[in-house]
Every structure is written in C-alpha cells, then in structure tokens.
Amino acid sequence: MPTLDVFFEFASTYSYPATSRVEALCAEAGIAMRWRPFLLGPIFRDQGWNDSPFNVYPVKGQYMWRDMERICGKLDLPLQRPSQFPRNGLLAARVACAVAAEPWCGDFVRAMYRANFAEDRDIARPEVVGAVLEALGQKSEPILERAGTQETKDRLRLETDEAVRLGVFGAPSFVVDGELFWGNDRLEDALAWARRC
C-alpha cells in the first residue's frame, strides 16, 4: 500500500483540522504517512499574490473563517482567529523538517497549529516554538539549533520544490502515488485512493 504524503503549511487555516486527524485516520486504515512541511509563500508569489488569498479576496476570507468555525466545532477543536494572519511559519516548518522522522512529529505539528489557531501565539518567535517543544518533553535548544542549520534550510527548500513539482498549489495537500488531493475535505478521498492502490 502506498504512503500518504501530507503537505502542510503552518500558516494554512485548513491544515489545522486536517493535521489534527490525519495521523489517527491513517493508523486506523493501516496506511503509512509522511509529514511534508513546505512553504506556500513562494507558490503564492508565482501566482502574483504577496498575501494569503483569504486576505486578497476579503469575501473569500470571511467565508473561510466561518467555515473554519463550523469545521472546528464539528471536530471539537478550539479555534480563535489569530490577531495576525497569516503568521510566519518558517521556523516551525524548519523544526518539522528536522524532526519529520521522529515518532512525536505529529504531536509537534498539532501543538503548533493549536498555538497559532487556538491560543493566538506568535509561532514565528523562537521562544514560542521552544515552549511547544519543551511541553512535549523535548529539549528545545538542540532542536532549534538543528532547525537553523543549512542542511535543514535546504531540506525545507527541497520539500517546497517537490510540492511544486507534484502540482501542489495550496495546503493541506495529500499525495498518494502521484495523485494529488487538495484540502481538508479531500482527506477521506485520499485515504480511499490509498486503500485501492
């Protein structure tokens, strides 16, 4: 059975509910998965946007926040509209790259989304990312140091390049054996596709 690649961006609203449930759903279905952090900024710039499309198109943004309220309510996820949107998720993405193979990576991903979208914490700040790591029982200093290495920076750049190569244009995106599924509402379709492969 193929692996479900989970492409996510820490500034992405719909990645919050998707990442809250994907790991458990994959485990339940017996499907392997990989965390694939990437950056939407370069992709948006290539489309001529210098901001989130939810800010570029205010009506779309109003709909998205109401939709997020409904989705998070259904999943019993706390939601607080961040005082700054989108937030810079670069450091968190680098940390996720550095720890992607660790069994607790999913816990880190979910905790960072909660910090941003439920607790209105500035996830661009090293002390916030460090506090999340410490709360997970990890030593933050060496992980933050590893996140700042050229190797980790290059890896995140490669993940973003790979997302572009696969046709990813938004987050969350799920890729199964080259087949792309975009959006929180396509997670079940991606899992069904993986079961058929």
Second form
Number of protein chains: 2
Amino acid sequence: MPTLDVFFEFASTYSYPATSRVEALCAEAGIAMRWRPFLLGPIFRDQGWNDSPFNVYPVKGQYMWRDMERICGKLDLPLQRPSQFPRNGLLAARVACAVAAEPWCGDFVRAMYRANFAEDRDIARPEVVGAVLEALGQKSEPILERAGTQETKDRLRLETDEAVRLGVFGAPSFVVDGELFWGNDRLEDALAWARRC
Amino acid sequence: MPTLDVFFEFASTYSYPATSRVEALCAEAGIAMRWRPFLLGPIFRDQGWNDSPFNVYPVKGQYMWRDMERICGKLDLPLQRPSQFPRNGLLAARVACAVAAEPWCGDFVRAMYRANFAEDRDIARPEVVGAVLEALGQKSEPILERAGTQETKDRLRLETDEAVRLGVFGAPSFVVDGELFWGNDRLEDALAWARRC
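Structure of the form predicted in complex with a further copy of the same chain, please, following the form predicted on its own?
What follows is the entire complex, opening with the chain shown before.
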C-alpha cells in the first residue's frame, strides 16, 4: 500500500480540519502517512497574489469563513476567526520539517493549528511556537535552533519545490502514488485511492 | 421546508455532476427545488478575469479535469473533455430561464451539460440548443424565440444580480434559506440543511 503524503501550510484554513483528522483516519485504515509541510507564499506569488486568495477575493473569503464554521462544527473542532489572517507560518513549517520524523509531529501540527485558528495566537512568534513545543513536553530551545539551520531551511524549500512538481497549488493537498487530491473535502477520496492501490 | 435554489452556469464543469444529481436527490428527500440559471462571466470580470479561472491558472485547470474524471467516473457519468473551454452558455441559460417552470426543465439542463461535457457539441450554437430541445420532444422554434425576448434577457440579468446579492461567486451554488453552499461537493450539506430547516 502506498504512502499518503499530506501537504499542509500553517496559514491555510482548510488544513486545520484536514490535519485534525488525517493521522487517525490513516491509522484506522492501515495507511502509512507522511507530514509534508510546505509554503503557499511562493506558489501564490507565481499566480500574481501577494496575499491569501481569500483576502484578494473577499466574497470568496466571506464564504470560506462560514464554510469553516460549518465544517468545524460538524467535527466538534473549536474555531475562532483569527484577528490576523493569514499568519506567517514559516517558523512553524521549519519546525515541522525538523521534527517530521518524530512520533509526536502530528501532535505539534495539530497544536499549532489550534493555536492559530482556535486560540488566536500569533504562530509567527518564536515564543508561541516554543510554548506549543513545551506544552507537548519537548525542550523548545534546541528544536527552534534546529529549525533555523540552513539544512532545515533548505529542506522546507525542497518540500515546496516537490509540492509544485506534483501539481500542488493549494492546501491541504494529498498525494498517493502520484495522484493529487486537493482540499479537506477530498481526504476520503485520497484514503480510498490508497486502499485501492 | 425551504426551497433549495440551484444556481448553475452551463460553462461550469462542476455544475455538470451537480445538475445530474440534484433533482433526483431533492425528490427523494421531499425538498422543493428551483433551477436558477445565471452567468459567471460578469462575476469573473469583477474579479479581474476575462476567462475561466481554470484557464487563468492552468495548474488548477489541469487538476480540475482530473478531478472531474474521478467524480464522473464515480457517478457513471460520461465525460469527454470539450475541445473548447469554456463554451458560451448565454443562449442555453436564456432558454433555461424561459422554461424554468416547465416540468422538463431538468431534462433540458442535463441534456445541455451532456452536449457540452460528454458529446463535445458547441452549446453556444442555436442549432445545437434547438436539436437538444427537439430531442426532448419540444418545438424548438418558439422556445428559441422566447429566449431572445427582452423579458428573458432581463430575467437572466436579474438572476445573475440575485446570485451576486446572495454571495454567489462560482458554480454550482446552492442556497437554502439564505445559507450558501458552493460546489458539487457541498450538495449533500445543502440537502441536510434543508432537511433541518
């Protein structure tokens, strides 16, 4: 059975419900998964946007927040519209890169999304990322240091390049055996695809 | 129980699977529905696009066609990527406006989508729209004439204005009791909303 690659970006709203569900669903189905943090910024800039498309197109943004309310309501996931959107997820993404192989990476990913979309905390700030790590029982200092190394920076850049190569243009995206699925609402299809492979 | 308003545009790919399903699903659930043809062109122009966003953003377009293959495959709906995209759905939309109250309106809508997305016929041409009407056992001439009247033109313009007022920015969109749902993949949510109302 192939691996399900989960491409996510910490600023992305729909990545919040998706990352809250994907690890448990994969475990249940016996599907191996990988956390693949990447950045949407460079991809959006190539499309001519300097901001989230939900800000560039406010009518779409207004719908998205209402849609998120409905989705999170169904999942019993707390949601508080952040006072700043989008927030810069660069540091959090570098940390996710640095700890991608740790068994608690999923806990970190989910806690960062909660911080941004349920607790209205500024995930761009090292203190916030550090506090989230400490709350998970991790020593934040060496991890934040590792997140700042050239190796980690290069790795995140490579992840973004790889996402582009695979046809990713938004988040969350799931890739199974070269097949691309975009959006929280395509997660079940991606899981079904993995089962059939 | 409120009415489910189905806002659709003949050039819209995802409106094809949605319009193929919605009437039967509403009948099954005992939900009243209305066909609300509208035009995306003026809405897209307001966002700065002179073309389908799937052409403006080719990576997104490539994904959409693959996604459509998967969706139509699941629904056993024939799909042939049209040699021209998007096709001008103005005449078909005017006809849909003119016959919106007829019991066979759904048959007309579905047959037009099949013509465009399964049979690669140019739905912008009056001969094609006329042939679809005749195949449904209708006399095409008086209907095409009615589609060209100022009254019908104004009605379609009002439908588009009303769609914008309701927050519609893409197709298909469903509106139930003021609540907006966007996309074929939100049809089940819209039906559930109607049932709860």
